[in-house]
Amino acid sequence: MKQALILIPLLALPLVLNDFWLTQVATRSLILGVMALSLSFLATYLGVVSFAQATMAGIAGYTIAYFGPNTVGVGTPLPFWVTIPMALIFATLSGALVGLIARRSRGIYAIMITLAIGVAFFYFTRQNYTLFNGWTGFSGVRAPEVAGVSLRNPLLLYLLSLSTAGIALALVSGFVRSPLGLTIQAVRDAPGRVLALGISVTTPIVAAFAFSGLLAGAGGILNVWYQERISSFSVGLGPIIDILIISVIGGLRHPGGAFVGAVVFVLLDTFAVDLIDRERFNTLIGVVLLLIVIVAPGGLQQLAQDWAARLRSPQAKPKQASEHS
Amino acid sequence: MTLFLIVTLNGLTLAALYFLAASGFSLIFGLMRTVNMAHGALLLLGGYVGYSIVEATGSWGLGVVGGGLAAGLAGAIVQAGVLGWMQGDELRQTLASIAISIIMADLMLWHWGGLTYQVELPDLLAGGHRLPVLGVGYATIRLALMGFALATGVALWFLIQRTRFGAVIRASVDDQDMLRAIGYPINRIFVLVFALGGMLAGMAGVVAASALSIAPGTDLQFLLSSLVVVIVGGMGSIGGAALGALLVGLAEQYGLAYAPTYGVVFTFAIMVLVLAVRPQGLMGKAEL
């Protein structure tokens, strides 16, 4: 019911926004939000912060580019009803693979391993020309046309991104209540006890990573349609950090916060030119990240919850806030 | 055969650089459980400062020392100013150090621009050297680099195993609370070790700028290598860092020479293989 209340104004958004706001801000936020959701999901329910989400999204994007219409003459074009499921499957498999590699590592170790995987993939796409067309990557990637209208059309891409985001959120909330989803949370809380019950911890961990790969892949497909190109820079440290920053701004332990973080990030990215020299955007985003980590480690979502709690009962100060005040 | 020898020597050169970079990273991690994501940025800062000093004074030795001191100071500021306040919250420290590395990389790009820098070598190290027995010529600076890494490794081992300060570090790795209880200023020790790690990175940066070259992006390259080296070798172990650096450096160069477009895959395969067999790294202690 609450979700429906948010959905109505979002559906009405195209009526009030012009093409710039709709595409550059709203659609982009949704796409980045879906990718960041894949990270927040892992962080919240498996308790692992993964830096390989841009890699999974990139694998979906590269699949679309390689098997779709592009202007660099690499790959074999296939119809889009083949490439889209294929891209999602590859992204899911890559997620499972990352999970398999990182399955025995937790906390900072998992961060180091997934970061190494992500950066290694970046260098790999740069070196390899047969599959990834090296440094230049793929350009001229076109979104499929349905009944003569391209899905890249601002309105259609917005609605598509909105429905993908909605489905992704619904999938997450359904998945975490399923037996497998509950096992994943049990592994997060007490891996030793899960093992003692005779349940393997490998399967839930790999499944959680695979599911996050599916989410990241969905975001990756939308992103390659939106950008109309993909290259090594789409999977480099930049996007890896962007996804992380979005999740942290929204709150790593709040899956829905990914979209809040995405809106803040996109607004900063779009309008930073007015605040600060365009060239120094990275300094700005670094300072924002540092401030969030220092002032509100739970992210904006947590901050809002704390304030709401404080407004309701001024006496009972929330724990989080008193720690840092 | 000559190609194989040259590639092996290149691999050893790279391994020496990776060891210099990773030893500081590993030292910091071993003591404080801090994954210092700004390590690559410290290395690049050292390289840039070293370059500027060599340009201004013409003394290469001064450049190496100055680059190391600048990065060491920056490391101390990072620990004392930001990371120290979050001691114990590893995820937060990691995120904060990422933010610092982004800011540092951007400010360095601002000041030094996107150019590629190479430090001018002193006469003693310029040119090549014909190796006895092997019968191939090789750049003197690269040979000196291997010697430098070896000397650094021995010095670190001596510092940690044979001096009083090293004993305090080792005690702190084992039981921080006890050390604090008997009155050691643990926060100051943390800052010192961070400065030491930063100094190692900064000197590695100057040496990297002399033997190879540095540019924006070098920070990422060395952060990745440091990560893989300590994952492979074992976190917090200097010997592990040496072993990991050897494996990764050689794998990268053989990969580059014999399978140019799949070079990174070798590095990656080593990491995956080690994680499958020994998740704590080849010479790491098991955590759980």
The other form holds:
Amino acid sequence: MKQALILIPLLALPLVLNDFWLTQVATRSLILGVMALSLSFLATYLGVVSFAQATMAGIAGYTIAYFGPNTVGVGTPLPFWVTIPMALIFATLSGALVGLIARRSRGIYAIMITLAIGVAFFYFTRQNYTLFNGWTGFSGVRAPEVAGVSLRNPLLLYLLSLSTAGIALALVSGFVRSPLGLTIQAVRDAPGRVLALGISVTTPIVAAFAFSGLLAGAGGILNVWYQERISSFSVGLGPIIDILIISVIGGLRHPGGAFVGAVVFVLLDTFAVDLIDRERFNTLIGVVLLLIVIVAPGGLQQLAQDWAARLRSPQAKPKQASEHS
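In place of the form predicted in complex with its partner chain, the structure of the form predicted on its own is requested.
Partners and other molecules omitted; one chain follows.
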């Protein structure tokens, strides 16, 4: 909940940023942060690194595109207040299905299984033209209008993304304190003891993946409105790795670090082209990732917390000395 409250000062950003910074940097960072949060949640509280988060987000995005307005003539248009819950439900169910498939896997095996699911979904969307319109995908996916105003408006889309990020962080904070959330953490720490208590470990694992699917789906909906298109490239290996990189940069074991990593990633992606060739961006992000792993294995979020603790420690020592005297 405290991490969600930190987002409140960001309400003032529209007062100081132009549309470019507000949309291309701030809004995009929040959207990617929500998707990365779904991975950080699994890594932190279940101890599993999933490569299927882009798939869950993509399912929500494709649902919005197929049942919403687009310019490719594929799909069945429905009101946005129907398509949004539908997209979240499909993303949640896809997360539960991934959890059911990967429930017996840990470590590298969980990574490989979820990566296989993500790659399989990528090729399925590329080859299926009935639901996903194949290679081309969907374009002209317009954000809905509320009271005659499009949510694609830079200010409204930013506020919507900020609200979604705050709600997502609050949901994570509340969920991990619930009985189910505590059971998920128990499965992470001692699955054998959970089984000894007569509790099936399958249900908590599936529930954790389903919840991560809900978070990824929320990011996927915002992303398709932001991009105004979705295709197989939106769920390919590139986006899969990008979500992992964002989570690692911010701190894979710190849910709030997903947004820190997203800001760094977006800044590099937006302005690196002014410094190096676009083709060398992967090299740059690889170097940045390597430096962060070496200097701050816990990510930038952990590094900031360590620095804050060091700044507080000199102030705490004189206070303790005065109390003893």
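If you superpose the two forms and keep the largest set of C-alpha atoms that fall within 1.5 Å, you have the rigid core. Everything quoted here is computed from the prediction, not taken from an experiment. Numbering follows the first chain given and starts at 1.
Aligned on the rigid core, do the two forms place the Cα of Phe20 2 Å or more apart, comparing between the two forms? Not so; Phe20 is displaced by less than 2 Å.
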